[in-house]
Amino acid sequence: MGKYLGIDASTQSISGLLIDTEAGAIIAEESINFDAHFHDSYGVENGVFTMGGGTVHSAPLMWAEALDLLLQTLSAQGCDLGQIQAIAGSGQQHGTVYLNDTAASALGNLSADKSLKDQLAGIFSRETAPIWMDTSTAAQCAEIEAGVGGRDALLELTGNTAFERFSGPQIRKFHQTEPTNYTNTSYIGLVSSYVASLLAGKLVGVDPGDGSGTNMMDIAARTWNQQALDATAPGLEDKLLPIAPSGQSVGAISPYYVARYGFSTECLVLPFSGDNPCSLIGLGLVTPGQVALSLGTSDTLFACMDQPRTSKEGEGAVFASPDGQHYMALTCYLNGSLAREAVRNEYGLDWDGFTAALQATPPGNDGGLMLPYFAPEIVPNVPEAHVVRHHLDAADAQANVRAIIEAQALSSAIHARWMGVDITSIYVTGGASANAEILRVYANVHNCPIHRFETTNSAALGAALRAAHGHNPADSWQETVGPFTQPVPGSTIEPDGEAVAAYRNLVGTYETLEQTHTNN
């Protein structure tokens, strides 16, 4: 029992979130913007350079003196920061930093006298760092599937295609076009495992949570993989430390933190990871079967797995659990909120006449279908937009309605197949989790309770319940996270028998009519 900060350096922000165990609370929670803070000092908007071609980076030294003001806000808040017994964090995945032969020095010789910023302008051999919003490298991803047998060879040895936005690719361009900075790299880590360096005082490796958003890992044996590594860069292996255990500490914290920020001597630094494990960890899916949803911009659905399933057809990544036992299985569909409000303002509702409509139609809507290609889709494959009515009247407002929500529920369960997992409850986050009658469509279509989870920063949340198990590992990991993922009271929703016969029935149709539409 005891306090326990998880921080979260995602794209636009770095978090801090404390808990205590003992009460079962969360006890501060901060942030720092990156646009309202350093705008003027690094130029960065939405946290980012856009610099064309698809070419998007950030600055991993605006990081570091947003580390220190998230640390001295939160002292200067009242925290007693000398009562945290371990730190764990989660970081924006696949983004990478480069530091060069003078950064395991001057990590650990920081003098308290100075900011970070002062103490580590010198550190970098790229001034910059790729993130997950980079899609300038399919040139990158092909070279690196052939180096290594082929895209099937790279999904059986990762988990994983080659992604654009993934570390591998990102590592190989910068070997391609600056191939002497690259030479004068002698460490190449994440965002997550560059932030950890910072706090631990020391080069930290990547976890194999975040390792598993590289294309470079064994997804199995969770070490990288030499087969992997050849096809991207040559000497990479020299560049890279080994993949760091997510449960087992690195270390004390760096003695700088101690005496700037009054942090205790024995106050433990755990390896950090990506955002999306995780998440995992802060929605309590720590059991094969569980599976959380977020309906937001887009809905992502994502699955705690006991073993590493992959996806054929690209319908998603593959991710190892900082639990160190399973894994994460996610699927994003762009046409989220994006949907939902294209077919509310087609007819002139508010969320009201929304939900009133959705409760004025049956389950299985007369057959009426809709494909919701508002937008273009990742899942599944679809180039351009288009809006497919099959048996559906476009003046029929509720019968849209109730086709939008049925679409993307049954799309849902249709492209959650490939996880391999029997779906035995389902978190729902994200703004349409507050509408109990889209709830009701999902509970029915995937014939389990779904329960609303109301959470603001589960990536955070997730960090520190790590830190809590890194720290008491002979507890289980449900009790570990029991009392920090508990669903809204009263929001469970139970599936209901007719409703569940009408989507089984239905699901058949509708995979057809996507078939015959999409690209798959």
Ligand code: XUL
The other form holds:
Amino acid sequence: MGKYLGIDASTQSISGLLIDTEAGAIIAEESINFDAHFHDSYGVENGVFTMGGGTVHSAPLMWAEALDLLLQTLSAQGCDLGQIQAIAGSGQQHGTVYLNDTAASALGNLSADKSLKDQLAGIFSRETAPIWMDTSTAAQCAEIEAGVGGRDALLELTGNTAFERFSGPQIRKFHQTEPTNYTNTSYIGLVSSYVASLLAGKLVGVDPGDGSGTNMMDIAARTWNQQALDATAPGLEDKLLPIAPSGQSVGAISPYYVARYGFSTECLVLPFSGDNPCSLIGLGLVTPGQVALSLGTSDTLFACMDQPRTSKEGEGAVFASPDGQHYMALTCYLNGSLAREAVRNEYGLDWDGFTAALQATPPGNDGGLMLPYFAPEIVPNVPEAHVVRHHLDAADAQANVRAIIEAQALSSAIHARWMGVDITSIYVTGGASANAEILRVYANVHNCPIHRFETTNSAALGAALRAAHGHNPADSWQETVGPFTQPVPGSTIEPDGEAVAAYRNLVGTYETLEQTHTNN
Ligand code: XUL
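Shown: the form predicted alone; wanted: the form predicted together with the named molecule:
Up next: the whole complex, starting with the chain shown before.
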């Protein structure tokens, strides 16, 4: 029992979330927005540099400056940082940070009367860090897949096919385009391990959760895979630290933070993980079969799996869970709110009208189906936007409302099969989760209860819970996450037998329609 800090180093901001496990409550939350504080000094927009040709980078020195500002702000707000027993964190996934041979000693000799920025400006062998939004490495993806014996071989070894944003293809591009700077790089870390290194005052390894997003880690063994490293860049193993188990402290916080912000000398630092793996914990998904669905701009489905199952069709990514035992499946649909709003606008409805349309139409929509690709879709792979209506009158507003929601729910069931998860409950978050009629469709399609979950910052919360568990490893994960991950009281929606049967019949028809109109 005690106080634990979770830090989320994300694309547009760095946030801190402090929990008190005795009270079962979040006791402080603060966020530093990069544009608000550093637009002028670094030139970032939305936290990044958009450099053309799909290249998107950010500034690791800015992240260090922002960390100082975050801790200063928390302390100025009256948070007693001296009571924090452990810190863990979360980082935007895949981004790589390149350090030279002065980094280890600069981190180890931080002086409390100068800022991190003033002391660390010289540690980089590359001033900028490519991040997850970078799509410039298609050639390197193909080369890495070929280098390990093909796409399926990489999938088998690492749990994922090569993605442009993943770290390995980004490292390969750096080696190819800046060979001297690559040679002068002593250490390559991820956003997560870099921020952990700042706090620990020493270089910290990448954890399995974030290592899974590199195309370089053996997903089952949770160690770097030599074959994948060889296919990525020469001498890479010498620039990486061993994978650091997510739950094991890497040591106490650097004396810099003790002197400057009043942290306890006993405060432990745990390895940071990726933001999605941390969200898995922050949403309470520590048992296989638990699934969370975020209904946002895009819709994202997260699941806790007992095995590192993979999708040959590229329906999703697989990451090791930072709980140290399980795996996380992540599937992202681009046509989330985007498509719901497109239908709402097309028929001139407000959200009440949208809800009324769902209430007025029967489950199964009398056979009317829609393929809702208002924008190109990730899952299934649909490169060009196109909307298909099947036994559905385009003039019938109410039937079209039901069709878009049923399409999204049916697609979420079809493309969750690769996860091999027997879905027992779904926690739903995000803007559209406020709509009980939408959730009812999901309950009936998946034939399981749906619970609404009000998230704050699930990645930072997950990080704080990881810190708590790392400090109290004898507690079960369920005990650790339970008090912080309860559904909204009264929000549970149970499936209805008749509607479940209607969808059981419809899912095959939808799948055939989808296959007819897509590449899958
Ligand atoms: C996941 C991904 C993003 C980043 C954003 O694969 O690229 O979700 O982690 O923070």
